[in-house]
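Take a look at this single chain, the form predicted alone, given in structure tokens.
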Amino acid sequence: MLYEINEKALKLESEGKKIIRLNLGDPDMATPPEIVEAAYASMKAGKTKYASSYGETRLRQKLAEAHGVKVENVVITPGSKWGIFATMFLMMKGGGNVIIPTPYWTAYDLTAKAIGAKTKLLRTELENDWKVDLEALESMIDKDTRMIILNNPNNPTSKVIDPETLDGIVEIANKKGITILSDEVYGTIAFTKTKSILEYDGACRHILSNGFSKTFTMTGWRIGYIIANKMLVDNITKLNQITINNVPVFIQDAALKGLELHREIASKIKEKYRHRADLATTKLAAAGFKFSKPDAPFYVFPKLDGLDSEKFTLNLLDKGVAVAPGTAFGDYREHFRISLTAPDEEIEVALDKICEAAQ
């Protein structure tokens, strides 16, 4: 349904409708222009060649600097969403099961079914601040449990997993013998202090999945990274070589500048974004909406006693606003996904409409 709602909002701006894009995580923010000039030095110094699958050594000596691990744990990928991709391919192609859970990104469940690896869905629920059980946790892995997927923050609560419970989670995985992924991916610009995976094992026994589309408003960019154990870092890269080959140079040069101002652009974008939050959140509060107030950007996933959030997000579309409904990311029909990803005062008019409309 989310992608359903994303092609239905482009469809009514083609017939000249105009649309307030609450509905993707795509920020608004322009990519900053010395990450952008950053990019035109490079293609101009001709590095616009095959280069290696790895990624290039000085960007993976840098993010292997920020992380505590060595150069060999991290590969380079074209955006977070292939390296999820290519970790669960490889570590799942030949069956198994994936625990998740929700509500979550929807991308997960859709790579697991594509490679034919089944999933089990954990639920959490806003009423428990969306912490997970651990007891329902370790009941539900099996002798064919190869992982365990952790979005932290989470998308689309904006939620972070408390230390307690991401170190039960953790002794858990690790008594099981089964692997952790965490997608990290809006961790550097959360609002509170986020307890990586990495805390927990320097010998990367776990996988985190992370990028740069959200830190450095670098979406379209597509480059991401996957820091884990030397081996499986080895095996993507001879999946890149035989499909991607390589993240354009020129790109890792970006990426690398953007490294270089990150906590320069981190706090602007982290500012901008608890700006947001505070307006969605009094907004919401005063119509008479349930949520967890976000933890990090970008997302509200508010609910409302009795709302099928389908039909709901539909009727919005049509008055003039994007959103997703809740069950694009799990069995949430009383909940939608509000992205504040758009202007100020076009996410002040959303907001008023959709307090509006469930009225």
Ligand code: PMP
The other form holds:
Amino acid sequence: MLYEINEKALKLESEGKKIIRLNLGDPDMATPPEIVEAAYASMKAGKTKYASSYGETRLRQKLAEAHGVKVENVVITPGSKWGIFATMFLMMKGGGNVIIPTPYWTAYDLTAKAIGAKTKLLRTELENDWKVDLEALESMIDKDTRMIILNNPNNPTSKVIDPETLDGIVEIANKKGITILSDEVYGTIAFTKTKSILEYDGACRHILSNGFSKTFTMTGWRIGYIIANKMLVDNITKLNQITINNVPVFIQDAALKGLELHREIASKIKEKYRHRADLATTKLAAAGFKFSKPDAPFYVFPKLDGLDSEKFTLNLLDKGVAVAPGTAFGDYREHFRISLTAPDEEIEVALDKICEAAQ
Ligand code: PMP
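Show the other one: the form predicted together with the ligand, since we just had the form predicted alone.
Zooming out: every chain and molecule, the one shown earlier first.
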């Protein structure tokens, strides 16, 4: 339904209808000019050849420093989506199951299905502040469980996992010998402190997935990375060798520039999204929606009792606003996801239409 809505929105746009698109997590802002300039300079310097399938050493070094790991624990991937696919492919080949708390980012489930693995979904609820029930998690683990996927902060709820719950999840995973894949792509621009999976174990028992898309507004550049034990890094590199070979070096150079300017860029972006989140939560609360206040950019996942989110989403699309139905993130029929990734004025208009449609 997520992709269906997007196609429909594009079709309506091609017919000349104005659609405010709040259905995808693709920031409206441009990539910072310093990053674009760095890519151009790198291309002009001839960095347009095949290169290492691990990624460029200077970028890996910078990431290793930032995360407190060794260079051998870092591999560069074309977007974090590919890193997640490669990790799941390597860890789940030949079967097994993966535990995914819901609501989830759709790609985890679709990837598991694509590679023939089973998913076990662990429901969390707005009414319980989206907390993972540790007892339920432990009882779900069986002899075929190979992995738990955490998304911290979460898409679609923008909720950061509280440190006590995360401690509990890691303790259970360690006791049972299960690897955690922690997708922290919204982590560095979160409004509240987000405890990384790497804080538990510098030896990389668990796996971090991260990228540049959200922090640096680089969704179309396709660059991300995985931090893991050396064996998994080597195996992802082998997969890179037989598929993409390497992320273009000029894109890696651009990402490196982003990391150098990280503090300025991330704080500016965070402020912008915080303002949008405040705007959205004020309007939605006044209209009677229930939701948890976003801990991070860029989503709000409101609930309205009795809502049929697919009907609501289609109806809203006819009124010129695209959002994503809750059913795209698991069994969440009464919810829908608003992505605050359009100019402020458009977001205001869209929020008014959303609130009106819910009356
Ligand atoms: N993880 C999550 C939770 C996401 O929401 C997204 C993008 N929507 C990604 C990963 C993919 O990001 P990338 O552009 O780095 O592939």
